[in-house]
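Encoded as structure tokens, the following chain is the form predicted on its own, with no partner shown.
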Amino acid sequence: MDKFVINGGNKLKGKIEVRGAKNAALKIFAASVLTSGTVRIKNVPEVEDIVRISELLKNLGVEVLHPKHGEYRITAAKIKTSAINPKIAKKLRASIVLTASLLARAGNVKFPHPGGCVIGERPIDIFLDGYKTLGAKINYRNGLYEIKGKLIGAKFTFNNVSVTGTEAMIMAASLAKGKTILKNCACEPEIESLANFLNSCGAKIQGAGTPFIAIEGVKSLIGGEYQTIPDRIEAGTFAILAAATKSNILIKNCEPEHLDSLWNVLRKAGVRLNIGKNQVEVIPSGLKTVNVKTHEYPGFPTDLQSPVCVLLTQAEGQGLVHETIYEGRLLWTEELKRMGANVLMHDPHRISIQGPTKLRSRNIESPDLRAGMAYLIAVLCAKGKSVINNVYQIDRGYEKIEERLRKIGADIKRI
């Protein structure tokens, strides 16, 4: 397994570009199964999760071509099986969304419980309930779910706001007979982007990006093109990295409007920002603590919770972090405490962080994608030599991160 060796404690400076959004591209790959035409996807981040979903699609008989860096062409003219490969699916949480497009296109799908990051329980009841509402029949045996049925439009209300649940129901309803009404939907930019793509292929979706979505099912979809939107989580991570290390960094090719909640938090923390149309400059600033509560979009993203915890270790005062989305997503801070952070766990959802503290270099195991990136920020703050193991987890979401950080002055190498 690869590892990163980092000599931290240095200020960084320069420009860093944001790649396409992993979570947007993954859903377009899955949605490509809804059409028998060719889908051309641009600005795709070259990360491990994209490799995994490409493997899943090829296993189904879908043609996946990779003509050049950041571009893929997918043709699902024929599907030889609607059984999702369990070995690959258990490595990729986003595989659950593929069940929607397979069910809508083929009328049946077989799949295991999806895998991905270990950050708390991630049940799939919301997907099963949605498919049942559209008329599907569900069986579970020998560790596999089997879903069959011709989908018919219906009304469905999400008990809890779910990004992947909303995306899956949009896909399933796109080819369902009649009209589907979805209520209490997630509003993330990736959902609106998915709907725009499907509409360009002939779907009839209204209201994406709001809590209420209406979908008029169509008989078939044609192929099309998709430009992956900038990764707001990557952009936010870079901004937090700059603030925590007191570095002057210009973040290019981003969509600042997708991160208004982060900008509010950073400004309250004393961070100086110059926000342009598609770029953000972070200027070295004295840091004061803030309280942060994660929430569904447009609230503070749960995927930025771990990086902002590192930021609070460098800020003056005591700040409270309240994680409302996943019950296990604060456990990673135990390793942060071993680096010298003053962290008090109140319960599985709330911690207090007293700063500022000088973090110590350390040998660390990356437990999941976002915590792994947070550890990387932490060791860049800490003076001395650190090692991060299991960087596969970081590679799942950040393309060649060590090369990009080296260009702005980080002392980091992969071995």
Ligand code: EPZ
The other form holds:
Amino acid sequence: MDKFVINGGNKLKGKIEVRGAKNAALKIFAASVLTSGTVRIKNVPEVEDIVRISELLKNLGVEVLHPKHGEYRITAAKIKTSAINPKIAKKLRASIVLTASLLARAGNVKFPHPGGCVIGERPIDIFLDGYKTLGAKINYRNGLYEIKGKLIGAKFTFNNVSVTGTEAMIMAASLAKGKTILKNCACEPEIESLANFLNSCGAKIQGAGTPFIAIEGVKSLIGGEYQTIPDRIEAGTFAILAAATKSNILIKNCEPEHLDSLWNVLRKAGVRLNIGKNQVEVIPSGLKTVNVKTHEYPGFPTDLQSPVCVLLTQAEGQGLVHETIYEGRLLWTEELKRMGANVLMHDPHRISIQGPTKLRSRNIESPDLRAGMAYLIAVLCAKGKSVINNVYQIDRGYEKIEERLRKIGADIKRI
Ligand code: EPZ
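In place of the form predicted on its own, the structure of the form predicted in complex with this ligand is requested.
Full assembly next; the chain just shown is listed first.
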């Protein structure tokens, strides 16, 4: 397993470019199974989760070509099996979305409970309820779900707002017979982008990006081309990194409109920002604390909760962080405490952070993708040598992060 060795405490400076959104590209890879035509996907981040979903697709007999950096061509002309490889699916939560496209295309799918980040319970009841509502039959045997049936359009209301749940139902309903109405849908930009892509392949989806989505099922979809939208979580992470290390960083190739809730929080914290059309400049500034509550889009993203906690350790005063989406996503702050942060846990969903504190360098384990990245920000704030182990977790979602951070002055190497 690779490690990062970091000498923290430097101010950073310069430009950093945002890659395509992992959580958008993964869904297009899954959606490519809905058609026997070729799907060309551009601006794909070269991250481990993309390697995993490519392996899953190849296992199904799908052709996955990678002609150049950031570009993939996927052709699911024939599907050899609709059993998703359990070993790989256990590493990737996004594999759950593939169950929808396989079920819709092949009429059946077999899969284990998906894996991914250890941030809470992460059940799949919404998917099962959704597929049942569309007429599928579900069996659970020897640790595997087996779902079968010809899908028929129906009305479905999500009892919990779910990003992948919404995406899965959009995919399943696109090839179902008749009309599907979805209510209480997630509104993330990745969902709107998925629907736009599917519509360009012949689907009839209206309302994506709002809580109400209507889908008129079609018989088949054709192949198409997709330009992956910029990764809003990566852009937000870089902005928080700049603010926490009091650095002047220009974040390029991003979509600032996708991060309005973050800009509000940063401005309240005293951070100066120059927001342009596709870029954001963070200007070093004094920091005062803020309260942050995570929420579904367009609220403050749970995926930015861990970086923002690090920011609050550097800000004056006591701030409350309320994680509303996942019950296990604040546990990573135990290690932040060992670095010197003054964190008080009220309950699994709420912590207070008193700042500013000098963080101490440390040898740490990256527990999951976003917490791993938050540790990276923390050790860049801390003077001295730190080591982050298990950087596979960071590589799952951030392309060659050490090379890109080195270009803006970070002292970091991979060993
Ligand atoms: C997506 O996960 C993202 N993953 C996550 O990013 C992100 O944190 C999350 O959305 C929230 O924004 C991908 O897109 C691959 P949810 P998802 O279903 O769809 C509960 C990252 O770091 N729920 O919107 O799995 C669930 O427990 C990852 O890139 C059910 O109760 O999240 C949670 O409390 C981590 N039953 C809430 O809904 C279900 O069947 C929202 O989760 C499904 C979910």
